[in-house]
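As structure tokens, one chain now follows by itself in the form predicted alone.
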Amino acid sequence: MQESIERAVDQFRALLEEQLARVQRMERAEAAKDFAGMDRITIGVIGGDGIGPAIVAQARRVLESLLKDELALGRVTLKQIDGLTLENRLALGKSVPDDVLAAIKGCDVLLKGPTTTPKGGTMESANVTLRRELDLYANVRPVRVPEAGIDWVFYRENTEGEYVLGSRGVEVPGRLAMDFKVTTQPGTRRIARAAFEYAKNNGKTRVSIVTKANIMKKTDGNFSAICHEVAADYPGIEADDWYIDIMAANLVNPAIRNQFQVFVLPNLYGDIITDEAAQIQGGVGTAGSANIGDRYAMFEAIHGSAPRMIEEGLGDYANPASILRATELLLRHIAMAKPAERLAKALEICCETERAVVVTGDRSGATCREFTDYLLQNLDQI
């Protein structure tokens, strides 16, 4: 047994130097990446597993007709990359590929299709490791529900928390076993500036950090002490705590849910509760999401790949809507509003208000492509 604590001794100690040296590096970032001053984009486009190929194509498509100027002026370029697939990246032993890593890091933006993750813990998430690598701190997901008075956008901190080194932790052997949680000053002060930013920006007057600080008291704690010196600089915004088991909860009360505006959290409590909110919102089909740091950003469906749907023959009948909002999102941030305005206007009127072509998810209803049809219709009619 002795043996087994020294070992972990050891690896813990390695593991702090690395998160030290990670913390050097964030306090040394460079700029933000400004979108609206580049005269040349590089959109990554990458199917990943199970249904994933066949609704990122059909984003493609819609891209294709929203940039069309753009792609023939070369201002915009789609790139196709692959190898992000489960069977490449079981082949080689590692959740991204090194030649699939250097060609994500040739593109300023990438629209991503779901991934699927092995079971049994042998290997690291394949966003997981895109999120560290490209340093994509901030995962953004919006979720609206107009007729409940929902206007929520979520900022969950993306590159810590349970998830960065959820796949090293330490074990002795038939005694037990302990995983890390890690939150840093740095990285946590950029989640809560990026959260006060965009409600300062749209015009947003609350800011609700979601923790478990009565517990967690160094980690969670840490990042509630944190944010409210970030909401310092804010005086015209309310920054108010809440407990992650009450606001799962309050999430579902009708009474005060609708008084919600703006959400920042650590990375495991907003993983959970963003898929409650999508549900609300109509499905995890329904919400995209944004993965979004200084250099890079990543844009990708709520949801996964979907196994069993491939298995029993049903990957064109996917829904593509949760990868199509992720393509608006993804729109707004290369500086390219009148475009993701048409595609809003179209979803809504293809999801919510019109809706003559249904997605079900099966056979009773339209295939991923007959869906796009019907939005690229309408998109030329915006």
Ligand code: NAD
Contents of the next structure:
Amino acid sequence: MQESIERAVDQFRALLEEQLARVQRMERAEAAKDFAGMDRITIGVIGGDGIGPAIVAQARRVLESLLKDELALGRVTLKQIDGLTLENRLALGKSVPDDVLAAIKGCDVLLKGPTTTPKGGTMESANVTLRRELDLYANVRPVRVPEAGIDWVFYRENTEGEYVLGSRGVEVPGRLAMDFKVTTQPGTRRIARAAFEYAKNNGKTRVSIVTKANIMKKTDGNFSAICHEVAADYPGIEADDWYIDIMAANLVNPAIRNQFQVFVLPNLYGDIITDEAAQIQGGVGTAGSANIGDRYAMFEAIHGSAPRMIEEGLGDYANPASILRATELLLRHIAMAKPAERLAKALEICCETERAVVVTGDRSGATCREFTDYLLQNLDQI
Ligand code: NAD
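Can you swap the form predicted alone for the form predicted together with the named molecule?
The complete assembly is shown below, putting the previous chain first.
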């Protein structure tokens, strides 16, 4: 057993040094890319696994329609990137194969289908790898239910917390296992800054900081304290503290939930609570998600690859609304506000007001292609 302890201590030392090196890299970070000033933008398009290729193909059709002129002029290029499939990743033993990562790094932004993560084993989630490799530190997830007065935007820290070392815990075999959670100063500062900047630029007056700082005193305690330091630079915006357990309850409490506006929270809590929020909006098939860094950004559906739908032969019946909302976020990110607005309007008509073609996720509803045909018809009139 002594040998296991020594091995674990050596491993911990190496992890600490590695994380401190990451802190130094963050401290040297360059300014964020300004898309408004760029004359060429490359959008990488990745199908992923399960229902991913089916819904991403539809999102690509929508992008081709919305950006017809920009594509013709060469101002925007759509670059299909293959190889981020479970089969290829398992065959190569890499969560993101080297050639795929190189192709991705040749793009400015990505529209990505969900990728399956094998249970157990040591294969890291492709998303965790991409968030780390591309330093996509802000996971931004908007959730709106206008009839209930809900207009939330979640800023989930995306590169540290429980995930950064999630595949690299220590074990004394047969006795105990320990995983690590990491909160860094610059990592927290930049997600807090992103949340408060969003609030400032969008007329929001409240940012809710959600942690479990009463229990996770070091990591969540620092997360909360750093968020408050950042909040001091935004005098018109109220910063309030909540624990994740009561916030999970608040989101389903109609008496108070419509008072929340912007949330900032560590990785794991953000992961869980944004699925809850998406369910309140109408299901995980309805919400988009942005992973934003200073240099790259990746836009996805909030849901996974839905392998059960594929097993049941229902892949074509997957709802593309979630990846289309991600497409809207992508367009806003690359400073294409007009096409983003057109898409938002078409989604509102097709998913909320008119609903002439409805996707149910099974054979009782439309296919993702039929829904997209309907959306494209509406787009033509906006
Ligand atoms: P899931 O989100 O893939 O699916 C859960 C259920 O939600 C499905 O069975 C289906 O009934 C429904 N659903 C999901 N998307 C839908 C859509 N577009 N239209 C209609 N119904 C939809 O969750 P899971 O089964 O927990 O995860 C499956 C795999 O996806 C796992 O390997 C997981 O790691 C991975 N995953 C990937 C991402 C990502 O790449 N961003 C995110 C979450 C999960």
